[in-house]
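Heads up, the chain below is alone and in the form predicted alone; it's given as structure tokens.
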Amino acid sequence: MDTIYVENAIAHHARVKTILTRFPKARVIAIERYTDVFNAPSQNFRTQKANPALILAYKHGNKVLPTPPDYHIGGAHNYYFSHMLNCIYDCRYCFLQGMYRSANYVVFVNYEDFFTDIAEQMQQHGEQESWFFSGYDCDSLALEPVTEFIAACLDQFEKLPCANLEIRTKSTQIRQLLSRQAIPNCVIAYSLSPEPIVAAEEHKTASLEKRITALKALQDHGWKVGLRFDPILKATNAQALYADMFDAVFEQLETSKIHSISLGPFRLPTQFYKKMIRLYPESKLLSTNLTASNNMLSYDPETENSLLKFCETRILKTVKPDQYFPCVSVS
């Protein structure tokens, strides 16, 4: 990390000092608010992605928000939170490229305030099962060696047995998880795609094989694991690609102990898509014919339904229906 911006208000925060010691050669720049850098005009996401800066900031306002209606794995109450904005990976379909002006990483260091908000939500619901999803605006584990957020998060969820945590990731940074005892109210959920799609569209991510290896290690250690086949992408030989992927995944995992499997379609908000196609005009994925509906772009209904139905049929040959959730949609 060559450059680190630090908000003046948290410059002396113990967590800031710890993170800065990891980058002794970085240029440290004081700023008033992270938005002065992150939301500045005339930024180029694609250019910044080659060498992003780190921004250490304080999260104000609501930290725990209700999920979209279709974003759940069966809980009565569902929330998401983002201790970080932006992802170290470069997946060509990722909506973050259309949502943010900047490719810099923002890490909110006031973790305890997130945990306070989660505890307050649980006070409202009593013993009703609630889910909290990490990894909506970032990858939950990819920067864990720097932030140590998930380690702190797990310590809190151990004290909240009716609160369930999903950690969404494509990362193999699981050393910290394997160094501690698994807790029953946490699911480590991996986003998975066929290897040719990983190579073509999910730049800088671990291979499918390495993700499966990480899943198996976590499962063997006692962690509940989830599989997120999302988004399902069109390809010339899509059925063969996805069939090979399902075979590879299900042959190596103990399928009866998979906590949950979800399937999601490829969709992008129209305004995000317009920005993304300007950034990547050569992208075959983004330049394919898409259908517009309610300010969203997706494959035509016939193509989408065919892809989803094929995958669903294959999944339900292996796992029980109560392990399967059709559309938890996030890119």
Second form
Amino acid sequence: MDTIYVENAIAHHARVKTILTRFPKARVIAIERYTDVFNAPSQNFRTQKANPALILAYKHGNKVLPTPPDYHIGGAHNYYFSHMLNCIYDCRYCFLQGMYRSANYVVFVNYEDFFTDIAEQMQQHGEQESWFFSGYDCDSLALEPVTEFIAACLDQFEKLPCANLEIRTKSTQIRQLLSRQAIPNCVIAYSLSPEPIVAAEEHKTASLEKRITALKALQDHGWKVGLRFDPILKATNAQALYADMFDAVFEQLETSKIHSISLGPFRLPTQFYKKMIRLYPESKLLSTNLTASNNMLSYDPETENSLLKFCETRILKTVKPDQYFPCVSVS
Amino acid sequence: MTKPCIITALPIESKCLVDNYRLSFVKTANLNLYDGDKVRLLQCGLGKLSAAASVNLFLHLYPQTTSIINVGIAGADLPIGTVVMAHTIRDKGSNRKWYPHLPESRNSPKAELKEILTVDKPCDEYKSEFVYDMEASGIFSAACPRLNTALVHSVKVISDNVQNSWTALSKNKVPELMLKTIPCIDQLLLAMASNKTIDQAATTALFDELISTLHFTQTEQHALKDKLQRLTNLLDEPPSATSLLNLKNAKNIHAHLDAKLESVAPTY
Ligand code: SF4
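I have the form predicted alone already, so could you send the form predicted in complex with its partner chain?
After this comes the whole thing, all chains and molecules, with the earlier chain placed first.
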């Protein structure tokens, strides 16, 4: 991180000072609003990805939003929040590449305001449980050594028994989670893909093996863990790839203790796809034929269904139906 | 030919750069343009309006331009001869701003980073947060719709400050000051050249061959380009020109490419 933009209004915020001390050599540039830099026209996501800047900002307005209808793991009240925009990883299928103009990372430093909004949302549902998903517009743990957001978040959730937290990640930065006691209302959910797909499409992420090792360590430490097989990608050798992955994952984890498994197809909003293929015209993954429906692109229904069916069958051979949450119905 | 371009306002700013990069004047309607082996230089005239008009026309005539560096003299609350690079360009009149995406520190020029404030006429104000110039916002407003913000930069050398008013600036001093910007320009050119471009030459050649031999409507051409690129990615080589040409017309070629695309998938 060699360029850090800081909003004037938070220049003296304690968290800003702490983050800046981690990057003593960074070029620090004062800005008025993060949107001036982040949403500026004529940026190139791909070029910036090689050398992204960090933007420290204050989040105004809604911090906690309802999830899309398919985004849940069995709960009735589901919300997501993003203390950060963008990700240090570079998955070729990631919708963030199509959604944002900039590959710079934004970190909102007013964590306490997120926690207040979470508590308020939770209270709206009285005794009923609600779910809060972190890692929708970023990877929850990847920048944790810098932000320490999840540590602060867990301190809050410890005090909110009716609120459940999902920390979605591909990161193996779990030292901090292993150094504290697991809390029952938090699930650490790993997105998993077969290793050849990790190597080809999930650039800069930890290998499948390292993710499994992290999951195992978290499980041994008492954390609830979740598995997110999403997106399932089309390949000539898809069945062999996914079969190998399921074998590796289920062999090493205590399957009866897996909190939840979800399965999702490869889908992108059409507008995001158009931008992504312009950025990465050489991408094999983005070159595969996709079918349009309701402003979304996906594999043709037959291909999608057969991929999901194969995975679902394998998953349900190992875990109970109440541990399994498909993002779309599989026929 | 694809080349970067240096943009200065005045002949007096251009002179030492023209000499240093061994540039020769190119006769071009309405442009003061110099060309060399590795770089061009556009002399855009005084003020942001003239700069915007000049850059617009230049990028229309040279759309393959890879990057732009605006170089010139400027006023600031800094010692004379200090070389600065812009982290922000702000137009004083409209308050519009641009944020060049800075190269990695290790590839960046050793220049102080400052916000450039583009003013409409020379001024005696020297607020410490700004470097004052008269062209940068015009150059960015014309260049940035076509080039991304990692590829347009502004480098200034301080020629006037509170103690040394611009009214007293000697013309002989300017070339001497401009010489100081050369290491910074060289470093930026190097950093921007490292932005990789994707090699699509094979599909472009095949596309050109197909559209020059057979009739494709504009829409068909657009779709053809897309399908050829995607199929080339998936097959690791472009489809054969001969077998496509044997299909005789656009409709058959599209049907063939659709069927092919339907049947291939990546192997991981
Ligand atoms: S880890 Fe998630 S957020 Fe990060 S690039 Fe990959 S898909 Fe996107």
